[in-house]
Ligand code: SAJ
Amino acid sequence: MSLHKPKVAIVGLGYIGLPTAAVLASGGHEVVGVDVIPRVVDGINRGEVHIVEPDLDGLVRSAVMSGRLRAVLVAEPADIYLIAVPTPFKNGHQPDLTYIEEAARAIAPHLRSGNLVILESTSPVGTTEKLAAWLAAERSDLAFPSGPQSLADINLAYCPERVLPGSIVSELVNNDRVLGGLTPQCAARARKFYESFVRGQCIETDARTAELTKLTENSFRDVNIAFANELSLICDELGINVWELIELANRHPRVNVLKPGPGVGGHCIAVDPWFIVDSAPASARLIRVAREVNNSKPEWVIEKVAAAAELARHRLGREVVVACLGLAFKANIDDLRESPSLEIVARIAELRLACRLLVVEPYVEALPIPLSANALVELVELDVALTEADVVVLLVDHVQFRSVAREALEGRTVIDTRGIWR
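Can you show the single chain from that sequence in the form predicted alone?
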């Protein structure tokens, strides 16, 4: 039996593409990563990573030193192409598939009969079919899947990523994977590939079901978080401690209420439900309302900060200093995508609720634009913020913040959106 492993080209070297490339290379595949950002490509070729993720830096460094992983700006021939590019919004909440279409054009010249193309980008239902159409438009000399029983030169499948930032490397290998093919043959080809490095179960289905599976997983989370966030609003109105309430309710054997927060961020939970709403607007009523509840939570936090700053101003007889702890969308990572914390800090600065706005984010080295251009906003260490602030706003439950002594908060107004200091 041949020990040869197929060459894999991964288009998009972000939070999913780069860890996947490193895992594949460490397992013996020749991997070429494709990205349009020169500094990302240059850094990876030096064995450096541009994202914060446990164990990733060592894995990438080892893969590059072994010669099995390299990065390029332009796609090249491979046996398997894996697309992991962003799928943002346009015109409100309409899915923008531009990056997937550009990826299709990038790999199309290099396709040859027998290739497998896998889409991992979170996508609306029907996107894999669009990918096949975009590739077919570029390569009329090749046959692409056009129906469940069609014969094709190129196999196409959809395999959604389902990893947790902070545990990506482990979950890439250990989580179950759903392989949705445009034909049963496509799904079988994709399954064989993923089984070469995934320890979890690999399950075959059709592409549309796989696409909706990913959106369903994140919409389920969003709806449940919205319930918790709505409870926090109700409790605030009724003078009830929401954290105690949830603890008591969760003592029921069939109840598991999640914890509220300042909103919902990240490229998955804050985005994916809108893809379902866009595809079935009349039917996706609960999913839409949950998104609206979670999207409105940052404004509620800002109102709390404004009220606290005004009270502190009257009490102290001067302008106040506000410290916001955390910018990332979740704990212990550097990912700022769709972060409600970032939105809250930007609005506090815009409304000029303080004479100085101190920001503590241990996982970034500099403030993102436009915060960096605002003279009111300063990125500081935690001890500085706790010493100088009159109002402290806890937005992200980073491990560094969990260890703050209660004495350090005395004499200050505290707004704890994560319930770690109660």
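Worth saying up front: this structure is predicted, and the values here are computed from it rather than measured. The term rigid core refers to the maximal set of C-alpha atoms that superpose within 1.5 Å between the two forms. Numbering follows the first chain given and starts at 1. Compared with the form predicted in complex with this ligand:
- Seen as two rigid parts moving between these two forms, the chain puts Glu343 and Trp134 on opposite sides of the split.
- Rotation of the smaller rigid part against the larger between these two forms, from C-alpha superpositions: 8 degrees.
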Second form
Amino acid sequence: MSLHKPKVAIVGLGYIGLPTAAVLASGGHEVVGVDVIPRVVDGINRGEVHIVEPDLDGLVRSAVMSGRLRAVLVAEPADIYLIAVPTPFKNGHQPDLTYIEEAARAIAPHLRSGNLVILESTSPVGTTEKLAAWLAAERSDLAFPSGPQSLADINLAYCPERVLPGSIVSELVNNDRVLGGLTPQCAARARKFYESFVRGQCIETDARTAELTKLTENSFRDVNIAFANELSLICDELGINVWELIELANRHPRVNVLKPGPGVGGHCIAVDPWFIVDSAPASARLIRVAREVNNSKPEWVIEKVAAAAELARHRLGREVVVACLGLAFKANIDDLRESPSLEIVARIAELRLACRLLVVEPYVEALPIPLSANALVELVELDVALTEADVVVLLVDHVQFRSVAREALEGRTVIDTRGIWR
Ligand code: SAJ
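Could you switch over to the form predicted in complex with this ligand, since the one displayed so far is the form predicted alone?
Let's see the whole complex now, leading with the same chain.
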């Protein structure tokens, strides 16, 4: 039996591409990672990672040291190509596929008959078909899948990533995978590849279903968080503790309400539902409203802080000090992308709701620009914030904040957006 494992080229060495490259290399594949940023490529070749994710640094270091993982700026021949580049917005909420198109152009010159091309980037329905068309336009000498039963030189599949930031390395291996082929043969080949490193189940489908599966997962979560956020507004209006309410409702065997918060952040859940809305605007009504509910939550928190600061100012007869605990988009990570907490802190500073705005974020060393340039805002330790603040705003349920003693909060106005001190 041949022990040869296919050589894999991974285009895009970010939150998905880099961990996938390291896992594949540690499983014995020869892996070449392609990225357009020289700093990222050089760093990886020194065994360093540019993103913070538990267990990733050791995995990358040993993969590079073993000689099985290299990073390059220009693509090169491989057996399998895996595309994991970003799909941001353009013109408001339309998906921008430019990076996927650029990835197609980067790998096209190297394609050989028998190659498998996999798209992992979150994508609107129909993107894998577009990817095939972009590749075909560059390589008229090769046959690409054109119908369900077509025989092709190149196989193409959409295989969405579904790993949770903070648990990427373990979820990459343990989660089930959906493998959507442009033809059944494409799906079968993708399954064979994923089964070589995934412990979860690998399930075959077509590319369009796989594309919508990914968007559905994140929209499901967004809609359910929106329900919790809407409940928090209703409870506030009616003078009911939303955390107690949810705990009680969740005692029903078929009810599982998620947690309200200051808004939905990160680069997935706050983005992906719009891809469905863009594809089917008239039908995707609930999905759109859920996005609007979650997007409006930071402004609601800011209004609460403004009202609390105003009351405290009256009571104390002086300008007030506000402390905000947490900047990350969720607990126990350093990721500030699309963070509602960051948005709230920036607005409190902009509106000058305090004479000093103290920020506690155990996972960062310095405040991000432009907060760092604002003389009103200071990054401080938790005990300093709790000693000096008149108003304490809990924005992220980091483990460090959960253990705050109730006495430390006495005499302050507390706005707990995550319900950890109730
Ligand atoms: N949040 C709440 N209340 C909750 C749960 C979450 O307010 O009850 C907020 C968080 O604070 C955060 C945001 O939602 O701001 C998103 O956090 P998350 O932990 O729900 O999800 P992400 O964005 O870290 O990762 C998601 C995951 N998707 C699902 O759980 C369906 C992950 O599996 C995906 O791989 C990832 O998106 C992605 O890359 O698409």
